[in-house]
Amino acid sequence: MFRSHTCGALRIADINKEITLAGWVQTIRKFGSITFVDLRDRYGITQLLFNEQLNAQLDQTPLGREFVLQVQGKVVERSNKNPKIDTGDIEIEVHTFTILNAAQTPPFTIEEETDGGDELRMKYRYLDLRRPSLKRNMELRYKVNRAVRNYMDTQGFYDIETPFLIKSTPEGARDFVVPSRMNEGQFYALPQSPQTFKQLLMISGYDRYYQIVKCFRDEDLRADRQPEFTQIDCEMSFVEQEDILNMFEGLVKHVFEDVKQISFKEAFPRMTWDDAMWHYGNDKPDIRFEMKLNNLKVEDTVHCDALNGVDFKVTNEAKTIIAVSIPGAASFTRKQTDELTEWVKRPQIGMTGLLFIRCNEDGTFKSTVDKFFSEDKLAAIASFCNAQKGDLIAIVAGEEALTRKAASELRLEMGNQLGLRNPDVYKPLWVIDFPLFEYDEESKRFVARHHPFTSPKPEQIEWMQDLSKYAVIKANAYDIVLNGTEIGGGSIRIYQRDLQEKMFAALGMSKEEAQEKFGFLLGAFEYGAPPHGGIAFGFDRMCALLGGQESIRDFIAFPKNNAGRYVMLDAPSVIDAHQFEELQLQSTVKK
């Protein structure tokens, strides 16, 4: 028997027990004729006491950090208790020990706070995973997985696997492609999602499907993206939007209750896409704090009368002017406002500057445009923004999309600076009534905002024949947002062949192209497809948010770096020449 207990199991009630432990050496502390060793495993840390006799043996056979060690001994009470660990009331008086495996000195400290940089820790990920913070993340990921499966089982869902080697149907992100040895010159694609398969399962009569599944997208990476990621994929038949929202709001509530012991008593608020864009500047608003956008002027339409009759080129020529009222920030110094101005000038934001109005405690107003705006005008703008005494109004002006995005980012930045985005506070909401299409400037055509299988609102289906209506057709689509991050999204699907063909045509797809890419689905619609819809949650994102972090990387056991590489495996890599021959491919790598 390698161990009778784990390193996190023993307590004061176990005093005088003879035990066997095994684990990794965390730290070694030598005090004269005795030595203390912290032994670590997945479950915790236990302090070991090596007496004078064993200490002499350690001199002959020294231990090092990360040695794999087995000890036999007796549980005794610690004289200097450590309340920071669960085993802090006891220690093990070691009788015998065996070094099961020696270890080189690790390249970074394997502790809560490490001295290893990201790339180094990625290279030695198997060591990084020994750190307590990563262990907690993996444990949380497992708990979320378990909670999801338990809920879905109680609601009558089947977990059904779908293929990874499928047909390439590029719509949106780039596919990862896999050459076929047995079919010369032809390729599989890795699925960006199981979308068509779950629709086919609905046609097959499996009316409640889910899968915790890997998906693949060849796209630029960031903190919440990986080229392969995990999705909670769900689909239901004979449902409307309300059924989906109720079912999966229940899932989120169950996960929070099970994993975080947080109960949401009230129904999640709902917000239309139009309201989200108008009040928050984005379609995933963080509602942990107010500070809504104030639309003074939008696309040359003035909403705040105080802008009229002012001889100021910036506000007169700007298509859109949006103000953010920052609570309690009238006391900001000139240095602070200058820093904010430089912040919006960064390439990521792209504005030329900021205008400020201080709402002083004495009821007066002071601005950077006093030369053009009277105090009455400033007071009217403050009233329009519902600004209070002590607030600072920051104003951005320019082209509609850029200005709205800048105002949204400014709002979030001020939320960060003022401590209003507490990671321990959770505010979910549904965003509904998304546009069905969006115009792509690069290709000069309308594309599907969600995906081409999303159904339009029933009352707007006839508008699909009228190109002039494309910009205003709403989709039967919905996102669930948590703390300013989209954690899931879905839609009611098209389930009739004629409507699906209209959708493909609206996207500029010929009948021949639609048949080539999606003929299997169009044909399936002719054999009694039921009304259906679903949702997919970003599993990695959900775990990161529940763990109070933004990056998903530390919630994935073996992630890739920002360049999409496995540093540990040195992948992707060049394959052997004979593999190119087997696949009938020509290598472009120079010898």
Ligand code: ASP
Second form
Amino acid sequence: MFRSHTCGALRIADINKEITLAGWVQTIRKFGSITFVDLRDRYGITQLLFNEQLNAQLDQTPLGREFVLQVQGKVVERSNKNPKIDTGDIEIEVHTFTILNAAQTPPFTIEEETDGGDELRMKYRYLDLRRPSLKRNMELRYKVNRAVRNYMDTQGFYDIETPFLIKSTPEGARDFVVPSRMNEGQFYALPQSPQTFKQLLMISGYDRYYQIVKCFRDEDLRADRQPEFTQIDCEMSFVEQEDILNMFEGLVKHVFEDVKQISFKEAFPRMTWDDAMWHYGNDKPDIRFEMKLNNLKVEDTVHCDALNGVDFKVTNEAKTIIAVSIPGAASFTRKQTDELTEWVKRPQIGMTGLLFIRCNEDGTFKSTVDKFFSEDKLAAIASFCNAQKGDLIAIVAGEEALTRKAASELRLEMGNQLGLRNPDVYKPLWVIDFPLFEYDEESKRFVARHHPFTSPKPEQIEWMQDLSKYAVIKANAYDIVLNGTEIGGGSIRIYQRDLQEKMFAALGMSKEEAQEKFGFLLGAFEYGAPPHGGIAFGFDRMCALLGGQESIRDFIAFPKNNAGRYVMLDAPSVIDAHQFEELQLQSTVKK
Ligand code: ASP
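Having seen the form predicted alone, the form predicted in complex with this ligand:
Now the complete complex, all chains and molecules, led by this one.
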């Protein structure tokens, strides 16, 4: 028997028991003729005491950090108790020990806070994973996984696996491709999601499907994305949007209750995409705090009368003007407002500047544009913005999309600075009625906002004939948003061949191309496809949020770095010449 207990198990009630433990050496502390060793495993840490006689033995065969050690000994009460650890009341009086395996000195400390930098931790991920914080994250991930499976089981969902070596799936990213040795010159694509397969499963009559599944997207890795990531992928038949929202609101509630003991008593609020954009400037609003955008003027339509009759070029010429009223910030120094101005001028935000109105405590107003705006006008703008005494109104102006985005970023930044985005407060909501299409500046055409299987609002289907209406057609598509992050999204699907063909055509796909790419699905629609819909959650992101952290990386056991590389494996890497030959590919790598 390797061990009778784990390193986290023994308590005062176990005193005098003869036990065997095995684990890793965390620390070694020598005091004259005795030595204390902290032995660690997944479950905890237990203090070992090596007496004088064993000390002599230790001198012969010295221990080091991270050695794998087995000890036999007796549980004794500690004189110097450590309330910080579960086993802190006891220690082990070691009788015999065996070094099961020696270890090199680790390249960074295996502690809660480590001295290892990112690259080093990635290279030695197996050591990094020994750290308590990562261990907690892995535990949390497992618990979320378990909670999801339990809920889905109670709701009658089947977990059905779908293949990885498939054909391109349209989630809007680039595919990873895999050459086929047996089919010369041909390639599989790795799934960006199981989208088409889960729809086929509905056509097969499986009614309720889910999977906790890997998806692969060859995207430029913006911060905190992984080329392979995990989704909770779900689909249901004979449902309307309402059924899906209720079912998966239930899932999120169950996970929070099970994993965090947090109950959401109320139904999650719902907000239309239009409202989210209008009030928050983006489609994943962080509703932990207010500070909504005030749309003074939008696309040349003035909503705040106070702007009329003012001889100020900036506000007169700007197509869109949006204000954010920052609570309690009237006392900002000139330096602070200058910093904010610089902040919006950064290329990521791209504004030319900011106008400010201070709403003083004494009821007066002071602005950077006093020359053009009388105090009455300033008061009227403040009232439009619902600003209170002590607030600072920051105003951005310019082209609509850019201005809205800038105002949204400014709101979030001020939320951060004022401590209004507490990671321990969870505010979920549904954003519904997404646009069906989205204009892609790069390819100068409309693309599917969600994916091409998303159904338009039935009453707007005929607008698909009219390109001028594309921008306003709405879909039965929804996202679930938590604390300003999209954690899941889905839609009610198209299930009739003719509508699906219309959709492909609207996206600029020829009949032949649609047939070549999605003939299997179009064909399946002709064999009794039920109305269906679904959703997929970003599992890694959900875990990170539940763990109160921003980065998904430390919730994935073996992640890739920001350049999509496995530092540990040194992958991707070149392949042998004979592999090229076998795959009948030519190496085009420039030497
Ligand atoms: N397949 C979609 C996605 O990955 C989710 C869905 O529509 O169910 O975003």
